[in-house]
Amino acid sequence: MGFEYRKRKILNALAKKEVVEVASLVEEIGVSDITIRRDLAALEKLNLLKRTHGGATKIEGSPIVNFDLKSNQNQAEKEKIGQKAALEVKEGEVIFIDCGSTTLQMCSHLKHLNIKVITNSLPVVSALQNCQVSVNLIGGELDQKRQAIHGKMAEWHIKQYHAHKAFIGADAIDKEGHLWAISETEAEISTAMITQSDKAYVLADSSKIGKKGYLKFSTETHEIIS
């Protein structure tokens, strides 16, 4: 049971109530009191929560919490999608993985492969530590809210590479299969990854299907994994 798992459990608990106690986290997660206190100290340094006597309280408007809470939405469905998407990756391939909460779920199913992953996602980099996968983190400006690298330099970096496949997310997929985003910066990164790969896969849970968003960023035909 790694830190990333415990972090999600702690932040999910904080999403449900203002304050959590160390004792309740120990019982829920099944680790020692010392481990929980160490985790809370680490999360406080990341500005994800504020420690209190005997527990922790949420920080309203914390930018990074937003990604972690999004990761916990429809978690079981996203895990199944990630597992299905990982089956499309073959030994020796180079792939793009974007900063989506669903694409992140691929990582645990890729660790046994000798592949190269090019990503703008800090959680993806963290999830692929200590395994056979070679990871290339795209350079550019850090977006703390999304725990990802964005910007013109990130786009330039992507355009220097060619990948066999790209695995991206979308905020909405309409009935015609067009992809929509709520962020221009994320749309630009996803578009660059699609352009620089032979084939693109869109990972989307059921809440994204049949809807439109703020910005249409692709009208091409992509394989949708849902």
Contents of the next structure:
Number of protein chains: 2
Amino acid sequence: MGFEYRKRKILNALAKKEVVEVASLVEEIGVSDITIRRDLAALEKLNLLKRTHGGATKIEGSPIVNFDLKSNQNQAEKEKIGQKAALEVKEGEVIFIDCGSTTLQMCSHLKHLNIKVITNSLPVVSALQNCQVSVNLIGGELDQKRQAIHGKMAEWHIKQYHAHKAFIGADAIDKEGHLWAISETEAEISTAMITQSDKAYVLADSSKIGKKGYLKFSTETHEIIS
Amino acid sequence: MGFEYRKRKILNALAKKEVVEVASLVEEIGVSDITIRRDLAALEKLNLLKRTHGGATKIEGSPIVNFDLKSNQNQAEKEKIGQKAALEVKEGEVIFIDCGSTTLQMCSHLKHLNIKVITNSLPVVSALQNCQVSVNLIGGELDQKRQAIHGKMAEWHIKQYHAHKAFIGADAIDKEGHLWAISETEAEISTAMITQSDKAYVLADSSKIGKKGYLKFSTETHEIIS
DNA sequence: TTGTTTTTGTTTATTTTTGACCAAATGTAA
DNA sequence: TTACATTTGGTCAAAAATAAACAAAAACAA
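Form predicted alone done, so how does the form predicted together with another copy of the chain look?
All chains and molecules follow, beginning with the one already shown.
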């Protein structure tokens, strides 16, 4: 029950209740009050909360939300979408897989196939380890946050190949069926994959449909899997 | 009940709980605390978790990407070589890092530098996550066994870049200083890296020096770090 | 087999964390 | 305002966690 554990407990309590008290934390976590106070002082230094007499309050301008929770929210839906998309892939084909948490879900259903996957996503590569699938990794600059490759070199790399199908992860799909990306670099990669393949599938869970995003990158209508 | 088994146990626990403690791992796995601590240190080096007092936490913003190499002999020596090689790298430089268990050891000593690393090795990418270093991943076909990229596209990719230094992992170095590779594809990658850099360093532990390998790929004499 | 390397565990010393005590500060109620 | 209870911040000692050095055990190769 070290500091990291208590830190999470405290921040979780704060996320729910806006205000926490030393006394209740002492009881909940089972350590002395002085320890809790030291924790609060440490967390205040990290700008994760504001201390008050007898406890602490949430800080307003702190956007550090547990996106862990968010990614779990649609997990079940994404899994289904991934499975559905994988059914579209036939033995012997060459496919592009874009980066994104939904497209990643396809991988576990592709492992037994004798196909060639071209991807810019490191999690996809990781998920396709130790199996039949032949992997071609797109080269270029690594976006550490997204765990994916992008940039001019990546775009060029994609243009050297041609695939039967492309599986794209859009950030949003509006009512007209246009695709929206979260950044220019992602849009470029997705566009290139679409261009270099016979058919493009767009994977999107319900939270992404009927919305607009930051950058519209495709006005064609593609097959949408959701 | 070797390292691989414990590693899986530890990462599984982390995947569920965000935080693990040495004490609970000791109980669950049934080994001494120092062993667990050593495991955690090793996993931290691979960027698979972050050590804390009393345990470890999940790495934030990083999914299950887990690339690493098995079977390590002369581990201690390779670590020293890696550290030595890292000293040759100066702030602001661009470097190639070849695949191999010895070159991989450089990474933990490069994390604080503001450099650009161009590599074909997935474990290297994995080890350089969440740090200053800007990573450029060479694209092409994935060699699942070696966890590295090779092939024509990879070679072409390398030739688009130029680096100050290249750190090469040879399979053998004979008495005349010639380099030997274990396969043609590896030789091609190494050769390309050497060609595209101002200076090449060859990393080799004592078991590789004075021997011949399968394919001689460089007759120049390079700086050998051992 | 023997000898070597690798892994694991024990011991000791050091560091970090935690909790107890007490004086000072803060908040509350009359 | 005063009186009173609570909270807080120091110092210090106890407890826990860690690191380093060394020894034992296991795995491996010759």
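Here, rigid core means the biggest group of C-alpha atoms that superpose within 1.5 Å across both forms. Source: prediction; values computed, not measured. Residue numbers count along the first chain shown, from 1.
A movement of the C-alpha atom of Lys50 reaching 2 angstroms or beyond is seen between the two forms when the two forms are aligned on their rigid core.
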